[in-house]
Structure formats: structure tokens, C-alpha cells
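Below, in C-alpha cells: the form predicted alone, a single chain.
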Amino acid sequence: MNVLVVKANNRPASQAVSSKMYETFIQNLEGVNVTTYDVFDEDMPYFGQELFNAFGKMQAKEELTDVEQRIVEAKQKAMDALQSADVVGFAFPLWNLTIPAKLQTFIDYVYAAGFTFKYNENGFKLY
């Protein structure tokens, strides 16, 4: 079984409950392949116009800027990590009653039509 843990806290375990919970979880896993995708260690440009520009340029077979290339590669890396997992866990804090922006970026990268959901006559359906 392949387990993906998406870690979204760059504070040390001695200072953050979710980091301590992550460390405890990882130390107690046995008999599975575990991959940690630490959103604070990854090069993850924020999801926005650069990605949409890149999609258009890729369709037109035009050269991408450095930022566009980085975001396309980061999106694909996140999707590959998710696709190779049988089970996904998330380790993150609530900062100001919301998730860290880097975690939101990971979710934006992987939440895509044809990958994590598809459209049908009733709207959309999750895979």
C-alpha cells in the first residue's frame, strides 16, 4: 500500500501540534510505503494567471516563461504524487481559521477536471 502524506506546516514539532502529530504518525506506520509531500519544501508557485497563460501557450506550442514552466512542472509533480497513492493523509494546522496557502495551492494543483473529478449531465462527479 502506498501512503501519501501531504505535510503543510513548516514549524518544528516542538512548537506545533500538527507537526508533532505528523511525526508521531510517521514513526508508527509499518508495512506500507510512505511518501511525504511537504508543500513548504516544494517549489510551488501560486495557482493563477501564469498557469492559464501556460496552458494557452502549450496548446499553441509556444515557449513558456520560467515561471510558467515552474508552475506546470509543480502541478504535474503534485498530480503524480496523488495518483501514485492508495491512501492520502493531510497534516496541517489551522492558521487564522483556514489552511496554509501552500496547502491550498496543492489542492488547486490536483483538483482538476478529468483528474480528480469529471463533469456529467448533473454537474460534476468525483472519481
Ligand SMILES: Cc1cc2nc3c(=O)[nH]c(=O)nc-3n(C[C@H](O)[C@H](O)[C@H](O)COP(=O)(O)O)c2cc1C
Second form
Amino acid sequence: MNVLVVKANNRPASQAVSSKMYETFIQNLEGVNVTTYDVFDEDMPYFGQELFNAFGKMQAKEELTDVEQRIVEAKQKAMDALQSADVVGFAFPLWNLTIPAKLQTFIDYVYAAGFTFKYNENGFKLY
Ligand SMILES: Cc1cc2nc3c(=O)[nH]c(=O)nc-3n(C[C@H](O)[C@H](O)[C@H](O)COP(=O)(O)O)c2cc1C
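Structure of the form predicted in complex with the named molecule, please, following the form predicted alone?
Every component of the complex follows; first up is the chain already shown.
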């Protein structure tokens, strides 16, 4: 079994509960393959116009700018990590009533029609 842990707190385990929970979880897993996707270690440009520009340019076989290239690669890396996993865990704090921005970027990268959900007659359905 392949377990992916998406870690979204760059505070040390000595100070942050969710980082400590992450470490305890990793240390106590047995008999599975564990991969960590640490959003604070990854180069993750924000989801936005650059990505849509990149899609258009790739279709037209035009050269991408640096940020367009980076976001395309980062998005693919996040999707590959998710696709390889049988089980996914998230280690994150709540900051100001929401999740860390880099975790939101991970979700933006992987939440895509035909990948994590599909449309049907009732709206949409998760895979
Ligand atoms: C700047 C900041 C903002 C926070 N905002 C919230 C919040 O909106 N809601 C909440 O339940 N906890 C909030 N917390 C508490 C953390 O979620 C809590 O400490 C939890 O242990 C996870 O954070 P940690 O893993 O960094 O310790 C906040 C903590 C900090 C440092």
C-alpha cells in the first residue's frame, strides 16, 4: 500500500501540534510505502492566469515563461503524487479560520475535472 502524507506546516514539531502529529504518524507506520509531499518545501506558484496561459501556449506549441513552466511542473508533480497513493493523509494547522495557503495551492493543483472529479447530470461527482 502506498501512503501519501501531505504536510502543510513548516513549524518544528517541538512547537507545532500538527508537525508533531505528522512525525508520530510517520514513525508508527509499518508495512506500507510512505511518501511525504511537503508543501513548504515545494516550489508551488499560485494557481492563476499563468497556468491558463501555459495551457494555451502548450496547445499552440509556444514557449513557456519561467513561471508558466514552474507551475505546470508543480501541478503535474502534485497530481502524480496523488495518483500514486492508495491512502492520503493531511497534516495541517488552522490559521485564521482557514488552511495554510500552500495547502490550498496543492488542492488547486489536483482538483481537476477528469482527474479528481467528473461532471454528470446532477452536477459533479468525486472519483
Ligand atoms: C496564527 C495562528 C492562527 C490560528 N488560527 C486558528 C483558527 O482560526 N482556528 C483554530 O481552530 N485554530 C487556530 N490556531 C490554532 C492552531 O490551529 C492550533 O494551534 C493547532 O495546534 C494547529 O497548529 P500547530 O500545528 O501549528 O500547532 C491558530 C494558530 C496560530 C499560530
